[in-house]
Structure formats: structure tokens, C-alpha cells
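Listed next as C-alpha cells is one chain, alone, in the form predicted on its own.
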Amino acid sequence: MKITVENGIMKVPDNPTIPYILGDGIGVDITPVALKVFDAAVEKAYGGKRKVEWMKILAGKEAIEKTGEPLPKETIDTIREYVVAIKGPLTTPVGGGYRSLNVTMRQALDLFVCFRPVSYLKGVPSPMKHPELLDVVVFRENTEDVYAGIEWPYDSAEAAELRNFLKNKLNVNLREDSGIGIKPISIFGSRRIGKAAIDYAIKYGRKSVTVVHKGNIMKYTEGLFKNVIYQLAEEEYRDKVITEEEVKEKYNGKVPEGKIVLKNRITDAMFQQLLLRPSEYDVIVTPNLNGDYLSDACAAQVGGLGMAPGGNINFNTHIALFEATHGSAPKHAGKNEVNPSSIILSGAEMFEYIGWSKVKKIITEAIEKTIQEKYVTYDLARQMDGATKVSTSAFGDRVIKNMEIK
């Protein structure tokens, strides 16, 4: 049965059909293992009363082989129809070829939030002394900024025309060998992701929302982003949100009970803050490019992208595409050796998103137990003393073995 949306509310049957994309490269290794883990966790949580029917859809290399195109229209239509989906990693050619399929799907489905929760699982090797202090959820705007794909090569007629326009109309001189890209950030886009971040913080009892921007330099794009979210908080959330400045000026630095603190940080300073004062941050909302950097940097603090879940979500239509957050690593493809935790944890977030929170808890605790047993794939084994290095499938089997209901 299909997941549906009625009057703005997602309706999830006990046996939903969820589309999945196998993925390029190591997708052949990690995605089947993840589906096996998901089925076991659902069975463990609900004793057969609930079950997912998985529907394979095509994108990437397999889609090219079977249809001649990297992203068939049918794939986009199916995700839209079935509301929630999950995918393995997809390869993006560098410097040519087709455009990023990840970006294309986000824009085609208007998945305006790249949702990246980052927290530490006990036992995972980390370069930090106290990785457990980092527990953030990054809301990265997904449809605007330089990732909008509005750019032209330096030797194109379009770039030449833009250079001439800038020179003749706006008195802006660019070098003749300049490629040109445009960075759109709108009031509309800023407001809706700000609302999604604040609503999430309220729903899950988070303590703060931090707007991360470079508005001191890019005043009319990233500065706009920050100002719009602050205005939104003032207009719609006065009863629940208080600014950091108000806390200092009116409450002697003590946050009133029941209030979420709205902060803002300049992007470069935020990288330092997340290293030196990670416990001071909770929900982070940021434009597209900043969010790409920040979410990966956060993941590095708790074990790397192999341990990082993520999804792309439209919180208005409820359409969501969860994903492995790392690349397709083609040199490891088919070797049954890579860590499947990213896509498994992304699936755990997907189950929480559809209201099956018990499944997320079972999966997360089973992965944590498996890692604490030092029964891990090579990426973690090489960082641990006394670890047992295992295959992708063996790791998945051990996670299933370690599943418990508490």
C-alpha cells in the first residue's frame, strides 16, 4: 500500500511500499545489506504486524544501462507518488558528463531540506577527545545558492554576454577567462527552511537553532538568509523562540524555561565553534554550500561519512528521499568490504520520519553494540586495537543478531 498525504498529514499503512535506488559503485554492496537490516528491525519491533514492501527504481549507471538515461522520469514520478524513498550513493561525473543526480532529484521534487543529524555512537573511533559532546541536526537549504546549477563555462557565448552586461550596465569588470555562476537566495526559500528547522526544534525538544551564514560579506544573499529567519521567528514564534541577544540583555544569560534560543554564527567561525564548543549547538540551519561543508565536517568528528545518515525532505508535501551521505567509491564496488552504516542509519531516520520510532531505536542500538564489540568493516577496524575486520554482509548480520527490544 502507498503512503499518502491527506490534509497535510502523512498516512502510513502497516505495510507501506517504499521505493529504493540501489546506487552506483558500492551501492551493490551496502543497499541489499541495509534492506535486510530494515526488515529484521521492523519484524523485531512489531512482530509481523508491520512490514515494508520494497520497490526497486532506477537511477545512475543501472538506469543508463536499462533505459539510456541516468534519471528516468518514471523514477521521479514514483518517488512523488509513494512519498518516501531511500537510495544508495550515485556517481557524479567531475568536470563534465551529466549533472549531479542528487541535485537534480532534490530540485525536481523540491526537497528543500538536506537533513543531516550528527551524533556519536559509542565505540566509533574519532579524532576528538570528546566526540559525544557533538549532537546536532543540520538543516541545509537544498534548492538555491550556488548549487542551483546556474552557471556557464568561461568560453561560452552566455558567459561572454554576461561579462559584457556586467561591464556595460553595472560597471563590473571580470576577467575574460572567467566562468560565471549565479548565487540565488530568496526570501521564500530562506523562510521555509527556517520554519522547518524551528518546527523540528520545537517538536523534538531541542534547545537552540543556529543560523550559519556569511552575511558579513555576502550581505544580499546570505545576509538575507539570516535576516529572513530572524524575522520569521519574530513574527510567528515569539511565544517559543528567544534570540541569544535577548537572553543576554533581558535575562542575565539564563534562558527562560520553555524557550528555544535563536543564534547566528558566521560560517568560518562556526567551524571553530563546532570543534571547541560543540555542546553549545543543537539545530543548525544554513544555505546550501555552507551546509555541505558543515555537515561533512561534523560527520568527521563522530567517525566520518561512513557513520553519517541523511535525507532530503520537503516538510510541506512530506516527500522525502533518504540516502547514504558518502560517495559511490567505485574502486571498492562489489568487494563486500565497505561500511554500510550510513545507509542503515539513514533508513533508521526514515523510519522515525514515518512514525516508526521503535525501529530507529532498535537499529541504532544494535549498530552501537556491534561497534563496541569491535566487529567492524575495514574503515573502522584499522583505527581500533583488537578489532575483528569483517565484510559488509557480515557486519549487517551481526547488527541483526544484536537487535533487542528494551
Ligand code: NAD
The other form holds:
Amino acid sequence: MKITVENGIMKVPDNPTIPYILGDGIGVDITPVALKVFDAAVEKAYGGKRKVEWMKILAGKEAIEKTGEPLPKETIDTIREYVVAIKGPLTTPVGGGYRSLNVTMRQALDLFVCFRPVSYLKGVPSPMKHPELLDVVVFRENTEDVYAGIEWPYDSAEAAELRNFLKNKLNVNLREDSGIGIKPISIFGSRRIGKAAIDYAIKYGRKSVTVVHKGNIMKYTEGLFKNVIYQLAEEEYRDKVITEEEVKEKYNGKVPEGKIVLKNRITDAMFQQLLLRPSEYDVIVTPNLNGDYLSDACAAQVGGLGMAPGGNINFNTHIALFEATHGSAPKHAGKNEVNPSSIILSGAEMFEYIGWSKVKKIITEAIEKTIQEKYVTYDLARQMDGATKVSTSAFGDRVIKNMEIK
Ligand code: NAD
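Please give the corresponding structure for the form predicted in complex with the named molecule, as opposed to the form predicted on its own shown earlier.
Whole complex next, starting from this chain.
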């Protein structure tokens, strides 16, 4: 049965059909293992009362082979129709070829939030002394910024026309061999992601929301992003959100009970802050490019990309596409050796999103237990003393074996 949205509320049947994209490269290794883990966790949580019916949809290499197109329209339509889906990684050709399928899907479905929770699982090797101090959820804007795909090669007619326009109309001189990309950031886009981040912080009892921006330099784009979210908090969340400045000035530095603190940080400073003072941050909301860098840097602190979950979500229509956050790692493809934790943990977030919280808990705890047993894939094994290096599928089977109901 389909997951539906009625009057703005998501309705999830006990046997939902969830579409999945296998993914390119290591997708063939991680995605089937993940589905097996999901089925086992749902069974463990609800003992046959609930069960997901997985529906394969095509994108990437497999789609080209079968339909001639990397992203058939049917794939987008199916995700829209079934509301929630999950995907393996998709290869993007660099400097030519077709456009990133990930970016195309995010835009076609208007999945305006790239949702990246980052927290530490016990036993995972980390370069940090105290990786457990990092527990953040990054809300990266997904549809605007230099990622919107509005760009032209230096030698195109469009770039020449734009250079002329800038020179003649706005008195801006660009070098004749400049490629051009445009960075749009709107009030609409900033406000809706600000709202999604603050609503999430309220729902999950998080302590703060930090807007990360480079508004000191890019005043009318990133500066706008920050100002819009502050204005939103002032207009719509006066009773729940307080700014960091107010905490200092009016409350002597002590946050009043039950209030969420709204902060802002300049991007470069934030990279330092997350290394030096990770416990001061909680929900983070940021434009597209900052968020891309920041979420991977956060993931590195707690075990790297092989461990990081994520999803692309429109919190208004509820359409969501959860995904492995790493790429297709072609050199490892088909070798049954990579870490499937990213897509498995993304699935755990997907279950949380549809309200099956028990499944997330079972999966997360089973992965943590497996890692603490040092029964891990090569990427973690090489960073641990005394680890047993296992295949992707053996790791998945051990996660299933380690599932417990609490
Ligand atoms: P990548 O994430 O595919 O791989 C970089 C390295 O990270 C790999 O060589 C491997 O050593 C390691 N790695 C990645 N996933 C791992 C896992 N699950 N377990 C263990 N080790 C893992 O990044 P890349 O090489 O820059 O990109 C390859 C392709 O993937 C490109 O075409 C890129 O555009 C695409 N990509 C897709 C997504 C996505 O689908 N969301 C994200 C990033 C990159």
C-alpha cells in the first residue's frame, strides 16, 4: 500500500510500498544488504504486524542500460507518488556528460533539505579525542546557491552575453575567459528551511539552531539567508526561540528553561568551532555549498562517510529520498568489501521519519554492537587494533544477529 499525505499529514500503512534505487558502483554491494537489515529490524520491532514491500526503480547506469536515460521520468513520478524512497549512490560524470542525478532529483522533487544527522556510535574509530561530543543535525539547503546549476562554460555564447551585460549595464568587468555561475538565495528558500530546522529542533527537544553563513562577504545571498531565519524566529517562534544575543544581554548568559537558542556563525569559524567546541552545537542550518562541506567534515569526526546517514526531504509535501551519503566508489564496486552502514543508518532515519522509531533504535544499537565487537569492513578494520575484517554481507548478517528488542 502507498504512503499518502492527507491534509498535510503523512499516513503510513502497516505494509507500505517503498521504492528503492540500487545505485551505481558499490550500490550493488550495499543496497541489497541494507534491505535485508531493514526487513529483519521491522520484523524484530513489530513481529509480522508491519512489513515493507520494496519496489525497485531505476536510475544511473542500470537505467541507461534498460531505458537509454540515466533518470527516467517514471522514477521521479514514482517517488512523488509513493512519498518516501531510498537510494544507493549514483555516479556523476565530471566536467561534462549528464548533470548530477542527485542534484536533478533534489530539484525535480523540490527536496529542499539535505538532512544529515551526525552523532557518534560507540566503538567507531575516530581522529577526535572526544568524538562523542559531536551530536548535530545538519539542514543543508538543497535547491539554491551555486548548486542551482545556473552556469555556463567560459567559451559559450551565454557566458559572453552575460559578460557583456555586466560590462555595459552594470559596469562590472570580467575577464574574457571567465566561466560564469550564478548564486541565487531567496527569502522563500531561506524561510522554509529555517522553519524546517526550527520545527525539528522543537519536535526533538534540541537545544539550539545555528545558522552557518558567509554573510560578511556574500551579504545579499548568505547574509540574506541569515537575516531571513532570524526574522522568521522573531515573527513565528517568539515563545520558543531566543537569540544568543538575548541570552547574553537579558539573561546573564543562562538560557531560560525550555527555550531553543538561535545562533549564527560565519562558515570558516564554524569549521573550527565544530572541531574545538563540538558540544555547543546542535541543529545547524546552512546554504547549499557550506552544508555540503560541513556535513562531510562533521561525518569525518565520527567515523567517516562510510558511516554517515542522510536524506533529502521536503518537509512541506513530506516527499523524502533517503540515501547513502558517500559516492559510488567505483574501484570497490562488486567486491563485497565496503561498509554498508551509511545506507543502513539512512534507512534507520527513514523509519524514524515515517514514525517507526523502534526500527531506528534496533538498527542503530545493532550496528553499534557489531562495531564494538570489532566485526567490521576494511575501512574501519584498518583503523582498529584486533579487528576482524569482514565483507559487506557478513557485516549485514552480524548486524541482524545482534538485533535485540528493548
Ligand atoms: P566516493 O564516496 O564514491 O569514494 C571516495 C572513497 O571513499 C572511496 O574510494 C572509498 O575509499 C571510500 N568510501 C566511500 N564509500 C565507502 C563505503 N561505503 N565503505 C568504505 N569506504 C567507502 O567519492 P568519489 O570517489 O569522489 O565519487 C565517486 C562517484 O560517486 C562520483 O561519480 C561522484 O559524483 C559520486 N557521488 C555520488 C554521491 C551520491 O550519490 N549521493 C555522493 C558523492 C559522490
